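A single chain, nothing else alongside it, follows as structure tokens in the form predicted on its own.
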Amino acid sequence: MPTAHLTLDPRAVVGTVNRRLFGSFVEHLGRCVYDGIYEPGHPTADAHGFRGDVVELVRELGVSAIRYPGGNFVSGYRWEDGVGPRDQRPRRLDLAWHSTETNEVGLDEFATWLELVGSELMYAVNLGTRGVLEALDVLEYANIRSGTRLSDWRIANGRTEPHRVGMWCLGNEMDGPWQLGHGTADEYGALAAKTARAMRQVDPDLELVVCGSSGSAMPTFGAWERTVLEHSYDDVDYISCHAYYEPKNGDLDSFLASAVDMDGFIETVVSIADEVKAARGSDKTINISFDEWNVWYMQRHLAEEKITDVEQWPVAPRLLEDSYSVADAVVFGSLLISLLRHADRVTSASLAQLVNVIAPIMTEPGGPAWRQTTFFPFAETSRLATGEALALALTSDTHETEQYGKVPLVDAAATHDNGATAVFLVNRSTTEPAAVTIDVAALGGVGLVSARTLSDSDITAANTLGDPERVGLADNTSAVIADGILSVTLPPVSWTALSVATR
């Protein structure tokens, strides 16, 4: 049986675990928003259209931040077509999705629905198709009180109160090819840099986000974000991150050592960042939104998804509808405990997507919506992980995966909060449990309060329509305390979460 050790001491900190890391992210993007969040005719909608069964479950997830209209759809959003009367607003052509656009949400339903699940707004802008004027009219006409056109225009659209949007996303991947308007690292940089000073001209205080890579296999990543950031770093925040994993060529060994490469991505971004920074001698600090990470098999929806009839521009058609396995949510947790080791760089992070895009949570036209896979470990260390995350002591035995070389087959992230204290450990082994010991001798006395594991002897299991209960978390038995050691067996396959507190 494999063994790890690792010891917890609550003076090893890596950083505060801020709460939008447990952000996510709705696009105009197949049924995300349509038939997702917004379904006027569902038996649980309310008077404002949304479905009250999905509010429920986002309240449940843990969401802090959603990241909002875009993604891809956002270099082609004109803002100005998603608020008025609903009557008036046009249909437009969705170039990132071939689809069509009947903005029927926009900007003041979106901020609408945010109250109802209670998470904070995180808006993009189109640096894409349009530029810096379109930036600051949005601006105005959702954080501006009263007394401008466009403030006023928000307020004849019943919305009293500014929506006070705190966090902006400068564009989009940036750097992809397929992006509308997209340029060269030192093109879009400008760009970001006038937008950026242009919209602190009307509140300082803004938090705003550059792009970054789109993925670190792109060609220009480094470069781009070495670029960027050389025209923009006194005049943002943070960076961004984007990163899908999927199982490449049957390759499971690798797919469950994914977390690997997020590591090395966020170290090799933080570093390009000091870079930058000491070479300008600032005494600022860039830090990461990783604001796209999930599981996605992008290969597989590409090659039989993709829509490019210049006579068809479906609503809402059913894209990237993944259906996540246990193996897939046990790389969704590890994604999780990478995102935590690095919480003093990583304070902002977006699970792509919230609602059957590549989503925790899926719905039926007029029928139930369930949870997924990944919805538990998500909705799990959006709950336990507060206070700070610790850097740990971890020893483990390891193996051999053809991407990532030797990686341990046990990975752990841990956080501790006065006196309560999570850990997240994921069991990358196919076929043997592991056995994993956890010094708790410095917390003190404490007790265990939860100990709750996701596998299944079937890997391949998932919760679909037909059996939406299918997977789930199970409490672990195994986990004991005794002279200071927590003790506890980790299936094959496996993510679980610890809790235990001071007694």
Ligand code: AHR
The other form holds:
Amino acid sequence: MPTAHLTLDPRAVVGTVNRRLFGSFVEHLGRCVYDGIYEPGHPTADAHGFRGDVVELVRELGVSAIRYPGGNFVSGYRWEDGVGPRDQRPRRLDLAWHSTETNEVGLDEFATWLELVGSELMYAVNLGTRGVLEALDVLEYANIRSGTRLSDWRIANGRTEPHRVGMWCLGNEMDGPWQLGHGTADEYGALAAKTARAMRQVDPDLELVVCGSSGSAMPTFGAWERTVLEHSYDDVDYISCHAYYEPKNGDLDSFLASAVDMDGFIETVVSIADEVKAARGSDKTINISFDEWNVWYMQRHLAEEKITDVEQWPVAPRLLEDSYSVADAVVFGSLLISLLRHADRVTSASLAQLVNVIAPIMTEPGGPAWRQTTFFPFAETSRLATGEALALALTSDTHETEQYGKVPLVDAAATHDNGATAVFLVNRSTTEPAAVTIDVAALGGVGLVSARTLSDSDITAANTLGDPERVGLADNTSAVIADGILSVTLPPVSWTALSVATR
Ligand code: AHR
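Would you mind generating the form predicted together with the ligand now that we have the form predicted on its own?
All chains and molecules follow, beginning with the one already shown.
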């Protein structure tokens, strides 16, 4: 049986876990908004048309900030189409997803929904087909109290109080050739810097995210970050990273090790940001907003769902509706481990996305909402990972993978908050359980609060409309503490969360 050992030392602090690490993303894409969070005819819908069952699940998931309204969608979006009387809102072509946008939901409605779920708004401006002026306009509409044309328009639309949006994304994936308005790093970097400076003339305290690469495999990765930051370093606070993982050619071992890529991605972007910092002699540090991450069976979707017919622009079609297996959720949980161990520099992250579209929550029109397998690692980590992320002394047996070479079979991250410590573990072996020992002596006398594992003898098992509770977390009864050592056995292809507290 493979083994792993780790030592927990509450003094070995990586950094404070920012609540924004547990953010998510709602894009006007497929059925995320329409038939997802918003379905006026649904039996659980409130007076605004928001599904109550979805609100409940989002609360249970423990989501902090939510990025909105895109995504690729934002690069063709006119924010003003989505405010004011609904019956006067235009229907528009959404070129990113070859759909019709009805504009029934816009900034004001989304802010109302966020109040229901208790999350913060992170707003993306359109720097694809629009620019500085439109960014200033939406900022004025959202954040200025009153007494100007756009703030008074918001008030006339029924929103007396400003939305007070603190965090703003300067466009989306502008490095991607698929992005409306995509250009060079120089072009985008200059536009992002101009926009940031203008927005800061309105409010110097805004937190601004400049677009980094849409994946570590992008041909411009690295050079893009450097150039964009050379333009915008003084004017922004974060650079974004996006990453989606899927098995390639059925290679499960490499897929289960996807966090190795995420680790490298984060560390490379941190190095580049710090290099630009040093070259400028700046005393300001740029952090990462990992504002799109997930498992996504992208190749399958792009091949099967591409609509090109100029006569066909469906409203809220079923797009990117991945059904997640146990193995997917284990990879997903390991990505959370990667984010946590970089908590000093990844201070914001958004699980892409939230409902129906590559999502932890699925819905049927007029029917139920249910938790996908990925729901569980997210909810458990969001609930338990508070305080400081710890640097772990981890040793583990290893195995070879085609994509990443030799990787540890067991990976882990831990957090410590006063007397409460949480450990998150993954076993990447597809055949064998792993025996893990954790030295908890430095925590003082601690007792086990909970040990819960996601695993299944069928790693392809998923939660579906017909069987919505097939997969969930189960108590891991192997976990025991004796003589300052916590021992636990991790089933093959599993994700586990342990919680211990001072006695
Ligand atoms: O999340 C789905 C899409 O993935 C987003 O619209 C885009 O930003 C990314 O490529």
